[in-house]
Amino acid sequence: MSSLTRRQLIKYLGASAVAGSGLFGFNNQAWSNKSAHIVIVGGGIGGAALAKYLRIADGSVRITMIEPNPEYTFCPGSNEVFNGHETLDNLTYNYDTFKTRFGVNMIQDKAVAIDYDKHRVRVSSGDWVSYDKLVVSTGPDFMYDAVEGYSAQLAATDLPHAWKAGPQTAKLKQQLDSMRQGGTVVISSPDGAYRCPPAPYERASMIAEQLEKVNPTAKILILDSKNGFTFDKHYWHYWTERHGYGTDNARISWISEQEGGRAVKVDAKNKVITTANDEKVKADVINIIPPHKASKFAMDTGLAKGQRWVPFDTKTFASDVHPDVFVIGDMVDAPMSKTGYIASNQAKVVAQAIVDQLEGREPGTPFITNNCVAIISEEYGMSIADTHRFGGDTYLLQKRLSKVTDNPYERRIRAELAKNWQRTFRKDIFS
């Protein structure tokens, strides 16, 4: 038997290192059950945030996230998919880093019921998990009831909303693909609280730079519950410079709520969407953009209290119905946007909440950013920088918008700006 090299013996002892270890040197197998043991139910951007926020705050606590799906396709990002200028794979993340670098125990299960008597989840499997503190971090549901004749399946197979990044995205490209030269693609934007306020917006802009190449005579129409939108003045002035919006012959058109915009039935079989003002419309391809409420995990467990959003404790983010749940993202009746980005710094204020309340302090002021960047196309980038501060009972909101602008310069930087960070955001999260 030949003797290991110096370097291959490097190697070896590092390859175990990285599989024993995790970034703080921590033996996985470190913490002892008189450790507290955090359970993250949901592996979405804020509970992974939460995973690797605690982790960075306390090394001395056991985290176990719940999460059913073994990777994570990151939303931000995923409407660039339809002018092919990013890819699913891309957008996608496995667990292994929360695994080996910050030791964090995943069940790959679908959590369905808290005790909270007990301080227990139970998964799908029959099993229960103990904790000290529970985080919830499940996202939103759709309501597709908001649309006579849409469903799940519907959404699942001939009708997607791709508003969860994934399968749904693919199929939809390949609708738009396909379509026939000189069709129409209807998007139907939903009123209220969602995912990402300007993303319906976005989206068409991608999709109408792709069809500027491959379909040029084709048309989107935007039927819309709202009068208005985040970046209005940015995708009109947009719209209006490069696919002639407000002209007989626009590629992109918006109907507004109170013009009757509102979509109201879909007829799949016959692709009609029907309007409020009882107008029918015949697509090519029909995206139907549901509007929200909390998950049906925070509805079955109580914690929706029976509301379309999860009330909470708005310092700390304790649920409203046990002091050691903590409700995060976009499933929370915060006065914020519902944004990947807010619901990543929700998750750092509950992990120092929670640190703070194992070793017996009071915690601290909560400070809430959300700063966002989006593209019209890849030559047009505007941000938004929203901040809460905490006040009393509530948050004080103060919001800066970029000013539309035909600098070309300040366009393309804005644009470059919001790519670079998509990356730093996807690796602040996953890595």
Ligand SMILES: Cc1cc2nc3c(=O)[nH]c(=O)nc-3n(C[C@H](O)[C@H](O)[C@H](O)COP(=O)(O)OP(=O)(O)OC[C@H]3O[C@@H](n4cnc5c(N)ncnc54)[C@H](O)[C@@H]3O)c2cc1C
Given for the second form:
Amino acid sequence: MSSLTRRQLIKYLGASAVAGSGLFGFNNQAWSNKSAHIVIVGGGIGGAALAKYLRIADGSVRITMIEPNPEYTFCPGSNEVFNGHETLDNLTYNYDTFKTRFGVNMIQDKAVAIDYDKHRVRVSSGDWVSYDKLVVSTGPDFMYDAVEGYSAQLAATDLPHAWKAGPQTAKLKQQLDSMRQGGTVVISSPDGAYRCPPAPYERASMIAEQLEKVNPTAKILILDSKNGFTFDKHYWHYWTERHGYGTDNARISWISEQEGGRAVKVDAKNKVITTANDEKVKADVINIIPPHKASKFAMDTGLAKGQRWVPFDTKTFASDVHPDVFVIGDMVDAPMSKTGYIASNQAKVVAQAIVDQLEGREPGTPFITNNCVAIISEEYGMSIADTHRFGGDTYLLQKRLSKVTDNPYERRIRAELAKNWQRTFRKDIFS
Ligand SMILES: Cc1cc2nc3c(=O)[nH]c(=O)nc-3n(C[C@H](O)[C@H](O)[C@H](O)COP(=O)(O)OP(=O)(O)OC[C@H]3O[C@@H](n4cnc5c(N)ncnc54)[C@H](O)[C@@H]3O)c2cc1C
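Got the form predicted on its own; any chance of the form predicted in complex with the named molecule too?
So here's everything in the complex, that chain up top.
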């Protein structure tokens, strides 16, 4: 490989904002104690993207990331674990690249408090970490009490929601694989804003594909707390074609909120779900996806200001609570889908806003995109492209949704695109 100069590399990467010691040949000695210290709470998609793109934007700042887990497992792609097309190992990354390539100081602990006046965060060991700017991306928590009888403890044991990829995903797969022939899987899909709007239906589709092979008389029932969902026409079209949707013998059935689909109670011992119409549904495998709210950390530190989601300054993503604290990802009250792609693009906006502020410039105008891809099977994919243009105190949304099609090539290409997107997205964030 020919040796590129740093200038050529920067040009090649399109990283025109790289300054100071730069991304490559990064050297810890480059920092002085006078360098600004940026602390990131949460090493998921939003936090990791922030660390990487902040380093690209400014080689001289000190970056510390606080994350309790040594590894991160991507949710995008995790539904494909259920039909055996993906593995949790393949979706799991450690933080070595951040330490060695991007010069990020990792603290493996949980953040528990913020002292806004003194600009410092406390971790569960009791230590305080001082910051000049703080970015919080701690994701969502789950509202277990929306379904009577459900709890965090049941989610960790008999009734995994698997809406955070990892051990619960493995547990749910094992339950599905060992289900009796002709058994029933019940998936309860939430209302309100939740991460990855099409993912409950993608999950049902992946499970159906697997059952078709190994347990062909088994059924999936989706109990919904909504009357429609992202890509619904695509799903209904393909489920009709492949899984007899709408017939008495359908492999997948969907009951909307207005038809009484909302699940209100679960009897974990007898595996019975009760709906809002007081119908009792007996299941073999139960997958309740609870409604979401901002993380416990956002609630405990007052970032959420007692609301369900965290408010923020629409231009810079600075928190309403303190201008040196920024908030991104699934926990914010943004008029945007709760996706990893959005979280990573919010991270880029914040990285640039922080560098602008440190260098005494007015932060630029944000433009945020969402490229949501989903699959129903290896042969059928679809996509949404959203653009969110900053328009004063709000964002103007333009949406482009792929059309329902019977063209096998188009369907297949979109499925391939979805899989490629997942691979390249993971690489973008963690390497
Ligand atoms: C089944 C499924 C499929 C999905 N598919 C897609 C997809 O195809 N495309 C897409 O764009 N998105 C997808 N998503 C959504 C995507 O995973 C989320 O939108 C994304 O992870 C949000 O990033 P985040 O940083 O807000 O939260 P997360 O990625 O959840 O990261 C939060 C991090 O904060 C850490 N944390 C929490 N509390 C603390 C604390 N007190 N101190 C320190 N750290 C803390 C957690 O350990 C975690 O690592 C999917 C989600 C699911 C569930």
